[in-house]
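As structure tokens, one chain now follows by itself in the form predicted alone.
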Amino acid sequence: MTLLLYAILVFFWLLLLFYSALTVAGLWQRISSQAPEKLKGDYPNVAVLIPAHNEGVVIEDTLNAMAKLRYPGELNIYLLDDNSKDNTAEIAKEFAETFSRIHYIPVPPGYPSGKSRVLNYGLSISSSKYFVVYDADNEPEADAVEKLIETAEQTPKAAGAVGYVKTKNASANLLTRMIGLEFQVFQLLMQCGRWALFKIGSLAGTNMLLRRSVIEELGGYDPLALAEDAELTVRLTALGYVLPVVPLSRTWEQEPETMKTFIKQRTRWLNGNLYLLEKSFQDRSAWFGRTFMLSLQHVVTYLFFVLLLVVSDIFFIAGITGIGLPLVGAPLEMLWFMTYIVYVCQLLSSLVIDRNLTVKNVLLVLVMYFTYAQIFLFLLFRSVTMYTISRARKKTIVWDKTQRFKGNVE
């Protein structure tokens, strides 16, 4: 038992040191980041691909933002309508009639359903050097695409570039505010930290630029991947390409406002990452070079991190209830305490860097470990159960669209 506890402590401390290093590197990268230099020659042509399915609640705001994009080169915006039954088509067609660079594209029915298949179709009907993906609830800032292009064109071996995703409805309720804080940590610290230390960037599913020739080299999107961004990131990295992180390229995205919608969305994300884990274990190329860091991150995040979260909770509960715990060089309660400190420091750092340090946000940060973080224990159990059953029955988990909400803009 003592040896097991020592092993847990060593791994836990290594994990805490790793995330602490990412936080510090991310802070430095974010503080020192500057706007990319303007290109000296012509700007390459770009296609903006927007997969859409029953997006009538948000699509008008999205297309208004797309119409305001500033780009020095040729830019075409494709609303890819995946068999919508609401007024998505009607709204999109009105914009297409008003703005020459906005195009309404009905996507033929096909299998399997989901974002990957729609994006593959979008690539087949466009011919630009680069393409940018935005979700149908996104409102990018006017210079977002320009900054992505400038960075990608001036970074050796770049397959594209990754921007920053902010929460536009963070003020809706406590859940959306917590999601917004989580995104700040991932986008501002983890993404920037990994790029600063390892020159590794991860596609975030939206506000991401990709070079068409690279995607064609990879054979397009995997239509079975529910987490198509993470799956594509691994394949790109395995071929030696990089994805520079551009925090000054920003888009505003709507997040789930109800727990039911949040659980459905995150279950889909986790199922997609479980698929990626299984795929990675069957592909040796996923465990060499910089790809090793991505694969290791998935194992740590979706297996070991949750396991250690459970262990940490056990130590915390034992400590406050007076249940005796052995001493292994130091009280095991210290394990939980340091986990909590690192978690809180990451969130507070993101608040400072993003300039939204308020009393309300600080109080929220102090309780997020006990509330928001614990939800992921349930989510992982739910996802593993669903994924295991689907694999046993040889069935494919189908795409599950995230519900949209009207109003509540930050």
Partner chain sequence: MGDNLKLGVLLLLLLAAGWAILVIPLPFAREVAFVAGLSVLVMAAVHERYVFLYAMSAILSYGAFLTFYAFLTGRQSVSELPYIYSHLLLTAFLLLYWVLLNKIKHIGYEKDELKRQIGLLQKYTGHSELLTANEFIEQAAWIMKAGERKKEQAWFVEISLEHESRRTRDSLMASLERTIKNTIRQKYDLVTSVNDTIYLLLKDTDEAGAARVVERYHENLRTELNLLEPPFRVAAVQAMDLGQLAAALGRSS
The other form holds:
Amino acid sequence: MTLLLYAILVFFWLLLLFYSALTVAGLWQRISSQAPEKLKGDYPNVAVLIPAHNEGVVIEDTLNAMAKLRYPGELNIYLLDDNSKDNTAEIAKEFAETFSRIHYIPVPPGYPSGKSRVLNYGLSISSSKYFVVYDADNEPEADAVEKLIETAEQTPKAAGAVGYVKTKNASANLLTRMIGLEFQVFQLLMQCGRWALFKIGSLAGTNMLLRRSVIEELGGYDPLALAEDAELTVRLTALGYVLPVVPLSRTWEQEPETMKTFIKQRTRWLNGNLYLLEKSFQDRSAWFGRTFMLSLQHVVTYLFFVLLLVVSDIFFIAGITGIGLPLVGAPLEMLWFMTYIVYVCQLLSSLVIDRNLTVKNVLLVLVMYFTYAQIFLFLLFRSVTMYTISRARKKTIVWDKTQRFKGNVE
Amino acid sequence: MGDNLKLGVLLLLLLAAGWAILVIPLPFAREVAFVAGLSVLVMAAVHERYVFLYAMSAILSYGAFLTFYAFLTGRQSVSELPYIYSHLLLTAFLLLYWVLLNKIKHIGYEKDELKRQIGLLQKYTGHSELLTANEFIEQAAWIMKAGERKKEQAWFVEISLEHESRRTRDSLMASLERTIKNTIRQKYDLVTSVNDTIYLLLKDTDEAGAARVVERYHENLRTELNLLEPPFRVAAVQAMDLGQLAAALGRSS
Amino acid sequence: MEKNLKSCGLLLLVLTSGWTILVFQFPFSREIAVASAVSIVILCLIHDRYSFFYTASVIVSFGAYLIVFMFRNPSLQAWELYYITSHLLLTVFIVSSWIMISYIKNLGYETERMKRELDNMRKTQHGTDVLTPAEFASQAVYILKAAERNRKETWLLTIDIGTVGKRMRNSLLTALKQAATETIREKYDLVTSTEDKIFILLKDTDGTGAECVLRRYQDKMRGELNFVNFPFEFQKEQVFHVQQLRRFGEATV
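Switching conditions: you have the form predicted alone, so give me the form predicted together with the partner chain.
After this comes the whole thing, all chains and molecules, with the earlier chain placed first.
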């Protein structure tokens, strides 16, 4: 038992040190990176694909932002309407009738439902050297696409490029503020940090640019994948492509404002990652070469780290309540406390680098470990249960649409 | 850096004074600590012009109280010293805090004032990079003067957005502003945008020249917009004096 | 006011945590007090971009030290909570100090940047009608563009008073600037100056015209000054392209 506890502690701390290294690498990457240089020749043509299903609440703001995109080359924007029943079509058609580069495209119904299938359709009706995907609640900054292209064209072996995602409704409530902070630290560690250390980037579901020839080489999106961005990242990496991160290319997206919507969304993401995990266990090629780091990280994050989080919580509660702990000769409470401190420092780093160090954000950072981080234990339990049941019944988990909100935008 | 160091020293002195209030067993230590803590909040909340008044009132009031207390209890001069130290500590604390607060607030006020001045002198608006209305009028003064000397015409063109759809209005205006920048003669003609109207001042031209610019604008917009009819109304007049332009823009010349 | 309240709230937090460190006898309280005081000074002295690294290093280093200390003193493990409280006190103190000092420093950096921006944006030199070099450059671009279009000439006159004694230079410069603004055509030609030179840009004129303006200027100066022969140099050159005026500012680059 003592040996097991020691093993857990050592492994836990190795993981923590790994994430700390990612934090430092991410900080260094952000500090030292410069804006991409302008291209000397012509800018390649780009298709912007926006999958949309019942996005009437947000699509007007999105298309307004799209209409203001500045790009020196040919740019066409395709609103891919996946059988919306609200006024998405009406709004999109109004924009298409006004602006020559905005196009309204109704997507024929099909199976399975979801973003991957819709994107594959969008690719089939467009032709351009590059395509960039935006979710329907995203408002990219005017130079977002330009910066992605400049980086992709000037990075050897780049399949495309990935920009940053900011939270536009961060001030709506505590949940959205914490989601915003989570995105910040994720992008610092998992995007910039991994790029700095391993030259690995990963596609986000939005503000992501890809070369058309690459997606054709891969055979398009996997329509069964709920986390289509993560799934595509693994396949891209296996082929030897890189995905540079472009922090200066920014889009603003809306995050769930209620706990119910948040749980639905994150369950979908986790299910998607579990699908990926299962795929990686079945496919040995996922454990060779550059995909090794990606696959290892998946296993470590979604299996071991969460289990260790449970163990550390048990130790903390036992320590506070005075319940007798096995004699391990180690200062468990102190160790737990330092994991909390390291977690807080990671979050503070992201505040510093994104220049939103405020009293409110710092106070939230201090409580996030006890509140927001713990929700993920419940989410993983829920996802694993749903996934296991669906696999046992040989059923496909369907795409679960995220509810949109109006108002309280920053 | 010198200012920052002063700040640090002030902070340390304040900490030391506060610590001394708490730790040294002087008379009324608890009450003084309470007043000091309360003062931190009050002096932060009130307007700057009342802060010193508050500090002085607190200091003098406490002094008056101690004097009165000393009279009442018939204190001898030797045993008055602890009361004097107590008063000195509170005074030091309040004055140090007042200076620190002043420094912090002053930087904030200075920044606000600079922001205001920069706003007035700004030549270009942030998003569209057209001239600000103020800069347009200032530069127009030079053009009008030059035109007067050389007996050349300048033409003032108003392009007012007329588009029913509220949804696409904002993006449409951005598109119009972007296109006009690429239509006029760079560093020669002037363009600004106020509310939903674009204003041009075309230099060294005549009515036909102004019409040609408008025609070129229509052509450029055809690649941007799908609309059959242009979503704006155009009015062009010869610019006779600065007052005419200023009135149109809602400014004084 | 909200910002002031926030910074004062932070100050209160700094003071409270500082006093708690000093007053209560938690483990290593003396060492923490010294580290806290030194940290205030260091945070004030170093540039803001290094503040977070310093803060995080102190917090993590102290934590690492405590872990090692506890491993080596297993008998003290029953008192872990006190050591954690010690660490928490230091963390609260240093983090709130860092945020407060960072906020004030950033206000200061922003103010300096805005002052520089404002200096660049100012059109005229203080108390005169003479343009700042940046504004001179900006307007010169328009003049040269117009000259190019209309096939007209532009001439630059330079008056160099570098040889004049330092004692008189300031007053002489003022007089020369005043004379220059009275000599040129208002809202047509441009005037600027540096520490020891005055520059006049003449629009739509030729060599003879430039000579004429120069003589007019010298006659005006003779009315002001007692010199028979001026102790400064006069130069005139035709300006063909914007790069010749690069020394005046970014607008011409």
